[in-house]
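Single chain ahead, written as structure tokens, the form predicted on its own.
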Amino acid sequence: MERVLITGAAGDIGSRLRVLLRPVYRELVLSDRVRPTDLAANETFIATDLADAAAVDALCSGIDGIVHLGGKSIEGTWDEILQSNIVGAYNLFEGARKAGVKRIVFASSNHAVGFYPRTTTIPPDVIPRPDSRYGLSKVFGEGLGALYAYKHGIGVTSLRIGNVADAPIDARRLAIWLSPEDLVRLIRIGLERPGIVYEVMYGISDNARAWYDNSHAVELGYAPESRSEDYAKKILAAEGKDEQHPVAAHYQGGPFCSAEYSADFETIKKNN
């Protein structure tokens, strides 16, 4: 990997990754709608709307590997999600195919499987249960990754990212927290490990309370060094009584599940 493209590079996760990946790869090509203010000597910025297929084709030219963070990172209207996360993702994978890109790491989300109960530990090969239009777009992106891996030979890794931050801030994040440093470890597996065809891994650190079985990531070489349990005592002492919506408290996707919820929760919970 000589030239690595990061889409969504001006966002919170992209900004953190840039600092950590600068020493790793010879050149970082950064894409977003907003120009970062702190470009380093080995960073090149190209303003791009991912919904513009021709612009994305040009963006992918000469790229060896892609970390695809671009798109809307929270729930939105159908039109917002469609253009940013679905059309944009398709354009990115198709542009990568045309340009001969070797590897793509797709930033999926825990919200692709958010409607699993918190009492359940799930491996990567579960049936998707998106908890939102945003989560649905990540299921689409994972499907794109599999299609372009098996049909076109791009090595693709989908990372179902939990919450990237310097530390977890509440009880839910004790299960899904991912430190920026551990995210880099996962990304480097996707970009560099020999033999990658198509893989799905959970983007979490070494979390004792995790809802995800990430043993396959470990088999691929993932060795997380950050532990959410180091923060548990302080977080749990500060939270006090749980006043969450019952749907949010029951499911792994939290408030993404309870937002706009109109089903008979007790019936569904009883039968599933």
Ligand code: 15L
Given for the second form:
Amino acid sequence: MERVLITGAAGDIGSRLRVLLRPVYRELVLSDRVRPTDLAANETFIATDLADAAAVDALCSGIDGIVHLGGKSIEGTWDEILQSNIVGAYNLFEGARKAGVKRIVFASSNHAVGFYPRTTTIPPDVIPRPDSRYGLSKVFGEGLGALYAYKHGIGVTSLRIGNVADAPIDARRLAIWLSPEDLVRLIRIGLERPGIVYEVMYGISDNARAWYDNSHAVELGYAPESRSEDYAKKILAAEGKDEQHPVAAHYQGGPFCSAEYSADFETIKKNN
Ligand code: 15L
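Could you drop in the structure for the form predicted together with the ligand? We only have the form predicted on its own so far.
Time for the whole complex; same chain goes first.
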């Protein structure tokens, strides 16, 4: 991997990642709508709207590996999600195929499977249960990954990312927190590990309260070094006593599950 493209490079995760990946790869090509103000000598910025297929084709030219963070990172209207995350991801995989890109790491999300209860521990091969239009777009992206891996030979890794931050910010995030340094470890497996065809890993650190069975990631060489439990005492002591929506409290996706909720929760809970 010499030239690595990061889409969504000016976003929260992208900004942290650039700093950590700069010393690892010879050149980082960064794309976003807004130009970062602090470009390093080995970073090139190309402003790109991911919904513009021709622009994405040009962006992918000469690239060895892609970290696809671009698009909307929270819930949005159908039109926003459609353009940014569905059309955008399709254009990206198509651009990569045409340009002969070898590897893609796709930033999926815990919200692709957000409707699993917090009382369950899920492996990567569960049936998707998206909790939002945003989560649904991540299921689509994972599907694209499998299609382009098996049909076109791009080595693809989908990372179902929990929450990337310097430290977990609340009780829910004690289960799903991912430190930026551990994110880099996962990305490097996706970009560099020999033999990757299509893999799904959970993007979490070494979290004692995790809702995910990430043993497959460990088999692939993941050795996380951050532990959310180190922050648990402080977080739980500071956690507000505010009443949580029962749907948000029950499911892993939290407030993404309770937003716009209109089902009969008690009946669903009883039958499933
Ligand atoms: C995500 O997928 C979002 O991108 C991020 O903003 C957080 O909301 C995170 O999930 C989460 O579940 O905490």
